[in-house]
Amino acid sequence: MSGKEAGCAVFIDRQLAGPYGDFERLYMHGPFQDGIPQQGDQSPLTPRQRYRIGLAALNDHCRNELGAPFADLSEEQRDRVLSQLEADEIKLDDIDTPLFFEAILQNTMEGFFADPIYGGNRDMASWRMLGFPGARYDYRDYIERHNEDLGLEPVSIAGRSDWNTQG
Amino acid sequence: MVVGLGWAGAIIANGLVDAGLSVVGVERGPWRDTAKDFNIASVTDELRYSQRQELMLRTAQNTITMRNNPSQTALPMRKWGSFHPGNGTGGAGNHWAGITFRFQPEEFHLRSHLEERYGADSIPDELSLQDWGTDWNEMEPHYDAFEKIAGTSGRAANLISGRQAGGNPFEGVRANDYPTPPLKQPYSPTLFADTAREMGYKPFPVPSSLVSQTYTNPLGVTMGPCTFCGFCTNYGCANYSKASAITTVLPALIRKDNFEARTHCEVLRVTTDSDGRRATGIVYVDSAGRQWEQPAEIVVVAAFTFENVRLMLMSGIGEAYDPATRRGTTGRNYAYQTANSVQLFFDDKNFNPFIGAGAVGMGIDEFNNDNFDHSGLGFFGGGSTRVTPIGAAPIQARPTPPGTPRWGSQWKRATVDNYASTMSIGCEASNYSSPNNYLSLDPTYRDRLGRPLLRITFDFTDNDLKMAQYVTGKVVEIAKRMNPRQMIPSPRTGPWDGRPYQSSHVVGGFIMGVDPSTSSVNKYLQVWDVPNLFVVGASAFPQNPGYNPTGTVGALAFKAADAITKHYLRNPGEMIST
């Protein structure tokens, strides 16, 4: 299952609409200035602004270089653009390109692996893939069963679809 | 008046209330309760608690600025990285791991100990190690009191009544065994311990304030056994298994008539009389933005290390430390922890890494502190070597070998292949204070109330970087013998980087000692020259050994409460002189 099929885009949309989207909980006072790498993210832009500016700049780049917006490129072309973004080989306008790429990668992984209640990880697909049993709360009967596959079905905070089967 | 209702503040407030004093506790964050805040149906949420840092102090409320040295301009930590300060009742003690070591007897007179063992001029100028002004015999009963409050699980090796196998042989002599027996162990710590034992080391269960069985503490508060759910460090506990002020002290304290808690109230400063020799109370802002002055006979400041030091700097208590002249005490000897690890990738193992807890695991102490001969090594200190699987919720726990792409089909394959078959051995090592590492007020950046942020100037010393290489090399020897397909040693290297999480063990800045020119508080945590002001917490550590700090924070809180009730109240307004 791809990230998109797992609901990562829905997840990111919802995150950007909530308190994460405007960094409501973070220290966002200036002066904003570039520091040394170990001082971390010093951008004045919120995630919502990063996506708006970054996606527009990415589409501009794709139109200029490849003749179509990102979503209309072939899968190979999209992968190549992403690899170039990751390697800092594309310089997008008006946005710190490596920071933008890192935000997309991080938020996609969050959507893919977070509890499905947030809109991604549809059907707990990533948890099944890894063998992560999810939101369970008691392994006392399992902790001393060493080096064996426990065969535990994953559970979400919202339960499991088969729990709701009638009759 | 007690500022901060985490571990230290709750313990002291309870001690003073029981001595008949009327105590007001002021806490900048919310009141937290297990049932409402850490409900079992919603607490297993990695996005909310670990990624979005739900329980941590919001940097919008207060953060720090950081730089590696004075030639740089400090910038604000806008998102917590290197450490995770807490907020609300219970403080960082809600989302801690639960590892509960006692410091060793030598630590309390570290400078004297090293000079005696290795020579009077053996300590390099880049280190400002100091004695604490107290000793093991004074500390031991307070460690014992804290472990009984927390229900700490473990196995003693070195009891007054004699030695026993299976515990940590390097522990100082103890009056009592741990209140609850050791936790059961998952596979990775067991494999580590078996290998370490074959190599002649003495592995022991990591002392853990996650209780192993139902336990009722001396305040009558009952805890339930840890279920190894794997949502522990960075999370609150839904099972009443992880000891914190909200699971062990506050349920009893809040029912006592002469205690009052004021939450969402942030202290601006400690007020003093005109000559600064007596604290008169505090000024705080409530959740509606109203400012209040609360007079007090005794002021106890027991917030997190950073806020303890910032409040003292903002209140003009003590002389601010100046690294150029090495004069001044407020902000002096800030230290951290030197975190090292070795990651092991296997083909034939299934660790079920989702089974875990912040403080379940096995450790060895042969390479910690001064447990080995440092002659000719060119450094002092060492680390606690251990395997503590904290759980493996997969937004963060997705180990892949170096060189693996970070997305795409190869990434996916490697993530699946390595999820269950990877483990790591940590070596949480000492961080020895240096004249160059200190805390001060930032000249530029201000909090939401217009007050300066605390500025950290810190980098790892040559001593600690050499030590990191050495101890990680020792861990590699054990890892090799475990025969992994691949292993990745990660000794800590400089410069200090504020981005990746390392540990919340920030210490010093308002340290204990015997000399007012090089320390801020005496051995009773009483501020020199301001006898009715006590500042309690890891801010009092003169340096940081290779252990987690909470056991010692708890012990110091009991020590301060004991000193106030048994000594200070007999001669109020005087420095305690026994």
Contents of the next structure:
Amino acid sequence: MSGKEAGCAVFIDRQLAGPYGDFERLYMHGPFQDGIPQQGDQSPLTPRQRYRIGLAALNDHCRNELGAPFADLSEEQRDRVLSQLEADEIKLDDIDTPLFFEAILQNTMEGFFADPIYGGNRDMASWRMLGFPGARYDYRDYIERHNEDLGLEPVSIAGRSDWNTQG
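Okay, that one was the form predicted in complex with its partner chain. Can I see the form predicted on its own too?
Next comes a single chain, given without company.
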């Protein structure tokens, strides 16, 4: 199952539209300086701004180099572009390319493994794949049972095993 099929784009859209998207709870006043890796992101850009700038720059790069925006590329071309981004072989205009790629990767993983109530992990696909029973109230009866299939249907925070996030 692809990230798109699992609802990762829906998850990311919802996150960017909420408090995470504008770093609502973070101090966002300068001075902004390049920091060392241990200091994390020192950019004045919010996640929402980083996505807008980064996706526009990615589409410009793809149009210039491959003749089409990223979404219109073949699966093979998209994989190659993503591999090049990950390897820092592409420099996008107006954005710190490694930070942009890391944000996309991190947010996609969050969407793939999050509770479906947040828009990703459609039909609890990743939880079913891993055998994770979900957000159950009580695991005391299972705490000492290691490395075995518990045979439990995943349950979301909403308390339902039939949760479906179609958008």
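Predicted, not measured: the structure shown is a model, and the values here were computed from it. Between two forms, the rigid core is defined as the largest C-alpha subset superposing within 1.5 Å. Residue numbers count along the first chain shown, from 1.
Can a Cα shift of no less than 2 Å be assigned to Glu148 between these two forms, given superposition on the rigid core? After core superposition, the C-alpha of Glu148 moves 2 Å or more between these two forms.
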